[in-house]
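Given as structure tokens, the chain that follows is alone and in the form predicted alone.
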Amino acid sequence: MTTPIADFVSEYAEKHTVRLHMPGHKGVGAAERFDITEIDGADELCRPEGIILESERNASALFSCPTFYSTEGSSHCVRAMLYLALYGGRGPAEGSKKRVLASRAVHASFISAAALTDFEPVFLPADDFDGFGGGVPTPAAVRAALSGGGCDAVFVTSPDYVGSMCDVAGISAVCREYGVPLLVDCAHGAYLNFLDPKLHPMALGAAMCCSSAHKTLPVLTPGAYLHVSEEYAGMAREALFMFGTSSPSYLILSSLDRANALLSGDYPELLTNCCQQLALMRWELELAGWSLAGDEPLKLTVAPLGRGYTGDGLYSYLASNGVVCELHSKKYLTMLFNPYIGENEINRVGRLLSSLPAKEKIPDDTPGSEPVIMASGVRETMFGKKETVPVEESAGRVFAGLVTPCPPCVPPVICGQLLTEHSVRLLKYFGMRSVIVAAR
């Protein structure tokens, strides 16, 4: 498979020309020499006709659907696909307020999209949502919610941050039955397209999804994809440009481009082998008494409280042995693997965990979920008058913030939500000392 962007950038870097164009570093430096702007021949991401268009077509062939690049992560793509699903050049119905049925473990970008495009989020019941994951939607729950009518799209996160996956194929079938598009935040699952059978949302019937290439594929941060069905392809680039920059990074574009060649080679075979190794390690850890969360093939989330450890403690233990993990909290430790880690390192992680003896169980004091009671709309709250108060004094107020603990960047409470004493406990659990609320 061709790599037209990477080839162009490399050839330009070797010419040692006088760069009377952006960026300001003028190509001085190891990485900087490959960092260019939209000079002749470099094409334009917002309206590609040359090397970028060729590269995106290569990616589209790999994913078997129209695929568009983002150099601003899946957050960029979440906003774009929600705009596409709700408006997409059609405009709103007269006097109507758009409504999106969503799983509770949404990324903060879903909330900012609600503010920017003025839709009302309607959250599915999520009794087991704990601020990191959980609340995995089922086809039955989506059917029950859609049977009342009034929703314009369904939005789910799969996989979530701790690795829980939902039945995308089943939910897609329900959405088709009710005539609404299914949008999937698959930021953590770009690699799912290269399994056999494919588990990527677009292969399972989703109307659109985003995938963060940088999270699980050999791509620079924050390279990402917006995948759409043919129905939305005509307006997809316009939607991305509405929420994105006019100065994309060619370092990231080159990285996305080079990934096409890797993914079309022996990567699927390497991926299959890696997933098999991880499945064996999961079995061995569970046999040794460890509790695991989630079912995503490349992610390992340990829930260690029952064995007498915290995720924070395990993180420090592994870090002291040269292993640095993705997410750690009292309740979880999450690790992201891929074929480049290697069998020896995967086995080393398994040995490090297996060598720890069981201790006295630590109670799980996670406050857990509560129904989302919206006191006002996301948009009006986000753009309204605000003030900051100590978290202890926030019960009875309307939450008006967006910034959340990251990772996982899943809002513990939603902008516009009425804060309760339970909300206060949840916010304090996540280390928040003050909160932004709607001004009185």
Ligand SMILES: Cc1ncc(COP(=O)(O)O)c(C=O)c1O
Given for the second form:
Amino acid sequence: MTTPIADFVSEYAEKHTVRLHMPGHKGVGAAERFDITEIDGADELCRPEGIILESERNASALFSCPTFYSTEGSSHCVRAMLYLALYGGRGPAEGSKKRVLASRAVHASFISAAALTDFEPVFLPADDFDGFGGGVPTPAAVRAALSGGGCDAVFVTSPDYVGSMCDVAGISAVCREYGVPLLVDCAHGAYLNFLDPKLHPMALGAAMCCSSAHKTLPVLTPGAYLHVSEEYAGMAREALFMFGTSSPSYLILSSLDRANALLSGDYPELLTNCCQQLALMRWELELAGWSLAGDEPLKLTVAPLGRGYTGDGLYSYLASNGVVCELHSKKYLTMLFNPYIGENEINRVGRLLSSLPAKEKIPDDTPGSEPVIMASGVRETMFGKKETVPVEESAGRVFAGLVTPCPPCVPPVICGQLLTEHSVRLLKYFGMRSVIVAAR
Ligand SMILES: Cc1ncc(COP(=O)(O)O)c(C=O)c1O
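Show the other one: the form predicted together with the ligand, since we just had the form predicted alone.
Let's see the whole complex now, leading with the same chain.
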């Protein structure tokens, strides 16, 4: 597969031209040499006709659907996707406010999209959502919610941060029945397209999905894809530009471009091997008494309390042995593998965990979720008058913030939600000392 953006940028870097254009570093520095702007020949991300278009067509062929690049992460694509689904050139909302049925484990960008594009989230029941994982919606739950009417789109996160995946095929069938688009936040799952059979949301019937290429593929942070079905392709660039920069990074575009060549090469084979090794390690760990969460092939989440360890403790133990993991909390430790991590390293992690003896069970005192009771709309609250109060004094107030502990960057409480004593425990659990609330 061709790499037109990477080729153009490399050739330009080799020429040692006098750069009387942006950026201000003028190409001085190892990475800066390749960091250019939209000069002649470099094309334009918001209306590509040359090298970017060719590269995006390569990506579209790989993912078997219209695919658009973002150099601003899935956060950018989530906002574009919701705008596209709710408005997308079809005119303003008629009558009542737009409503989006959503899984509880949404990323903060979903909430900022609600404020910016003015929709109300309606959360699916999620009794076992614990701030990180759980609360995975089923087709039956989506059907029950849609049968009441009044929802304009369904939005699910799959995989979630700890690696749980939804039945996207089942949910998309229900959505088709009710005539609403299914949007999948697949930030953690770009690689799912390269499994056999494919587990990527677009292959399973979603109307749109976004993936952070940088999270699981060999791509610079925060390179991402917006994938859409044909009916949304015409307005997709407009939607991305609405929320994005006019100065896309060519370092990231080149990286997305180079990834096409890798992904069309031996990547699927390497991925299959890696997933097989991980499946074996998963089996061995379970046999040794470790509890695992999630079912995503490249992610391994240990839920270690039952074996007498915390996720935080395991993180420090592995870090002191030269292994740094993605997410840790009292309840979980999440590790992200990929085909470029060698077999020896994978086995070493397995050995490090297996060598730990079972200890007395640690009680799970994480506060868990509560039903989201909205006191006012997301947009009204986000753009309304606010004040900051100590967490201890926030019960009875309306949460009006967005900044969220990251990872997992899933808001423990939602902007517009009425805070309770339980919310206070939850916010404290996530280390928040003060909280933004609607002013009285
Ligand atoms: C589920 C989910 N969606 C979206 C995002 C945003 O992705 P990005 O960091 O690429 O903007 C994240 C980031 O962690 C995420 O976990």
